[in-house]
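Shown next as structure tokens: one chain only, the form predicted alone.
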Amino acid sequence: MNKFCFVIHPLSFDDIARYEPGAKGKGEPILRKIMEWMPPYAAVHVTGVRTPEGRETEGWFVAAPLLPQQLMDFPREEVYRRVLGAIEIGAQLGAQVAGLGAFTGVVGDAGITINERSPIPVTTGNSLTIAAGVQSLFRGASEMGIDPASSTAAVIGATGSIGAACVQLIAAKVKRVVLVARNETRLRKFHETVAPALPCASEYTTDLSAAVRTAQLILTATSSTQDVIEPEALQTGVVVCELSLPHDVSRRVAEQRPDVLVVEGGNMLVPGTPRFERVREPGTEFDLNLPPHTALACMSETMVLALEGRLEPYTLGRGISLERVVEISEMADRCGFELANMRAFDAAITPETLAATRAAATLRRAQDDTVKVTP
């Protein structure tokens, strides 16, 4: 049986007491000096994954206990000491590859360098991640009602891995598509680039709320760590598609926003009995905040990896080919991996929540259409 790890860290202040329950109530300065110093720690074991035709694996999730914004703002070669700590714990374990969670797999040069100093093969993750996200956003469009291929879509990090790629695989289906980023040079090179290729219309722009008007769909792989997806500048019954951690969906959108549909793009459900438990306190699962039997996309990236034998670098680097974003589709769909049921904001999306998204949807162009002739 081969066996994996995996690479994870609080995403907020308020996170931490998910890996450690005794940091709940401290101060954030307190917290802050302790996530300096800590080392890194064997956090879950992973058990009871398991293909239909029996195939296991088990692996460990192991914590670097850093911030998303000490990840950025650490120098890189502290951030890689700290991450390359991590997975050669997982390695003494017995882990043959390791993947990298969140903001681990953003810093520097998005694994390159970690996964030549590291003992076994490294993975983002972000091959499944993507695969699941466009999923994802479609089956949002087919559920609101859209016509893609009628419609235009904004992909807000397109200058980055993930939102590079999924740019292309969305473009396929789509009307026109928007590509925005925050530094203009880039994403005019990498329009530049990639728009004689595209299948449809395409432009590009720095400018988020101006795209984002534009837009029916919308799929936001951003590195940041602030709210990116405001409710004002939302078209009416759109959907978001959100594929990064810290999320950039502003919780102001769901309170606000009934008519809008934002779904988590990278969840996967994880075949056979899988179990998280805590490996400080056996016998205690540990809350990954999804549902029973889901993973993100990025770990079941690194299971999938495990339960084929396919022990390499698989996702690395900014520039990632769609041919593995196919291959890893259809190798996690061997596994038994499926897309996971939709869920928002920490919640489930049920049928009921979804009528009345479509509903509010409805009523508010149906308001809309009045204001417009009113004279």
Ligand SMILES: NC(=O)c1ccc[n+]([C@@H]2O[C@H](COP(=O)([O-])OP(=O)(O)OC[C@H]3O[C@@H](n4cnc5c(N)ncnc54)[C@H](OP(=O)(O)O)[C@@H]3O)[C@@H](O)[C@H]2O)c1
Contents of the next structure:
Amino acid sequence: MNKFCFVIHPLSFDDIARYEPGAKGKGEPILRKIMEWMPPYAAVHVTGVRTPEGRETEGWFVAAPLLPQQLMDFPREEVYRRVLGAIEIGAQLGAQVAGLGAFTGVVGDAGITINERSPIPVTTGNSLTIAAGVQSLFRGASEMGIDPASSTAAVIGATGSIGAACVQLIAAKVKRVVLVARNETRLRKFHETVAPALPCASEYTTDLSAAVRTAQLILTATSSTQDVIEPEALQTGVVVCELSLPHDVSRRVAEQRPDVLVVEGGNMLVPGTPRFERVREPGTEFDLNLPPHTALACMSETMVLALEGRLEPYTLGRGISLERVVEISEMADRCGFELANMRAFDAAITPETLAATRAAATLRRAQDDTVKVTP
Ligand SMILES: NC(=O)c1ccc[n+]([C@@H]2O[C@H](COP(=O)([O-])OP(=O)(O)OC[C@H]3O[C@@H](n4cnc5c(N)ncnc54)[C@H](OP(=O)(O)O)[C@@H]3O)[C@@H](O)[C@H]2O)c1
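With the form predicted alone done, generate the form predicted together with this ligand in the same format.
Next comes the full complex, and the chain you just saw is listed first.
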């Protein structure tokens, strides 16, 4: 049986309490300080991941316990040292391939240097995240009755490892795509490179609100540690698919825009009877803040590579090939992984929630029309 490890880190102070129940009630400055000194540790033993024909893998989630902002602010070499320390723990436990969770795959050159220095091959898991995200966006469109072929899509974080590939996959199905990021030079250059081959009209802008105002389909994959999607600019009845961890969509969207369908795009159902058991408290489940049998797409990519015996640095850097996205998606299908049920803001999106979202969109459209015809 091939084995894997996956580097995790808390995305927020709430997450720290999930990782370490003893941290509840401690002040944020103290927790931040403790984490500055805390070495990596094996947090979760994953068992029971099994393909329909009975191939199995097991692995470990190894914590590099730093918050996203710490991973961005710490000296690059120190971050690499911590992430490599986590991978080395995984390798000593028997892992033959390592995945990089959330910001451990964002820092620096998106896994290239870490892979060069690692004792086992490394993947960011972004290929399967891209496949899952694009599929989730169009599933949301279908649920909201949006015809992609006559729609504008906005990709926020378009120059990123995930965003750049999403632009190309989404463009195949929509009328127009708008590319958004903050660094204008990088964005313009990326647009110049990619635009001639895109099968739809395309534009780029650093004005996020302006882009969002024109879009019916929005995919967000930024490395921001703050909210970037606020309720005000969103059109009526749109779909926002978010891949970013921590999330990009403000909680105010849930509170103020019942007509908008927000979906977490990167969750997968894991085949078999997966168990995520705490290493330090055997017999207790680790709370991934996801429904049972569900894992992130980047975790799933690492599991798929182990199941398929592809013990290689599969996804690295910021120029991910679409062939890889298609291939990992086929491998994941073959292994029995599926897109998880829709979810947002830590809760399932039920058929009733969906019906209510569609009804709120219809009502708001009628109100929008009334405002338009009122002199
Ligand atoms: N759900 C999953 O399974 C999963 C898996 C892997 C990664 N992720 C998450 O996906 C996100 C993206 O990862 P990545 O590897 O693609 O990162 P990346 O390569 O660093 O790309 C980030 C992109 O976001 C843009 N950006 C950053 N801050 C922004 C802001 N405030 N407004 C607009 N654009 C902004 C960056 O361009 P500028 O700097 O020019 O703005 C860049 O285009 C991260 O949050 C990561 O944790 C999720």
